[in-house]
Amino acid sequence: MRFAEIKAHLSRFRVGIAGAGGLGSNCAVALARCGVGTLVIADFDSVEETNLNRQYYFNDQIGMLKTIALKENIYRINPEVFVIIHQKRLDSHNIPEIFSGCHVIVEAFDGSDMKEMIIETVQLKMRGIPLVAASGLAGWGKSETIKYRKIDDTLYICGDESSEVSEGLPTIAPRVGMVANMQANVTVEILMNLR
């Protein structure tokens, strides 16, 4: 299958992306390059300095919404993406809203209670819409443990399950970069075999 007929084909589909740092930004941005069709992107946080060693963000977008920069990024990468933009903190009352339509979600929460929130909430609230989640990608190095995991039909890990951030193993660009790439391989996986 040929890159134009690919695009065509996930033009037609929304995906819901939940959190717009490290995860959420390099996975939309993936997912924008794909030729995805609608991206809906909700965060509450603005753009720090210290977000740019791992985040789809520039130096003059210091101050701004992160869902704004990234909209605007995106719009610089590929115009014919639509994206909506919710500028809220998610919860397990907003979420079935806010993602209403997506055929796949993507899981880019920092905390672990948040993940857990957003698992519990679409497993209960949005039953059969695929969710593409992420544990496990402090550091650096060690490539080899990071992989994929296939829980059901509606719930995809990608990380390496274990590797905690501290402050002697933070998140940095390579390793948040290839979990981000990957959530966004999975997605564009589950969508081609839709129809």
Second form
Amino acid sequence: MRFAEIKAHLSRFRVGIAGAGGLGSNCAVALARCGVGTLVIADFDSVEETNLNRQYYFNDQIGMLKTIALKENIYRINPEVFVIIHQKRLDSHNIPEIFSGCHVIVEAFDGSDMKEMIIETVQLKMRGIPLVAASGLAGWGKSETIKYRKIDDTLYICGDESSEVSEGLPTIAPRVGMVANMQANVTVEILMNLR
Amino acid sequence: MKILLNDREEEFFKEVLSVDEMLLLKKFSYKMSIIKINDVLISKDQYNSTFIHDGDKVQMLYLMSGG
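Alongside the form predicted alone that was just displayed, please also present the structure of the form predicted together with its partner chain.
After this comes the whole thing, all chains and molecules, with the earlier chain placed first.
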């Protein structure tokens, strides 16, 4: 299949990105480059200098809301993508509303409590919608441990499922980027199988 | 009973186990986790009232912070 055909197919779909940090910003950019039609991005935070070691923002965007900065960056890459942003802290009540109509949702949070919350919410309140989550991506090296696991048709996990972030094991660009792009790759695969 | 735990066959010397009992037996201690039995997500408040039977497909997933 030629890229023009892939792009034409992907342009018909809508993907939700829950969080615009290391995972969300990189995953959204990868999906935008492939031509996914609509991206719904939700985050409440602003760009900080410490984010620049892994997140898809620029030094001159420090202080901007991540949603606005990411929308700007996506439009600079591919102005054909329709980007909808929500400056909101996501919870079990607003997730079904914010991501309604999405064909796939990408879990791109930092905290394990939030990861658990969105998996439970999507699985219980948005039945049938595939969720692509990430677990275990802190540190560097150990490329061979990063994997992908399909739990079933509605839940996919990317990461090593064991490296937790800590002071001595920070999240940095290469490994976060690997997992974020793996999430984008799984998302594209799901969308390519949709009619 | 024999179950499929994360795609691997596991045998337990009991005919029925609650989710709580299985977590204890397997020494699963992580706080943030997801459990699905036969593709259905089990909420945390139902871990003591949901039972695993012979032939069930159980999937466990630990959630690690970082993103």
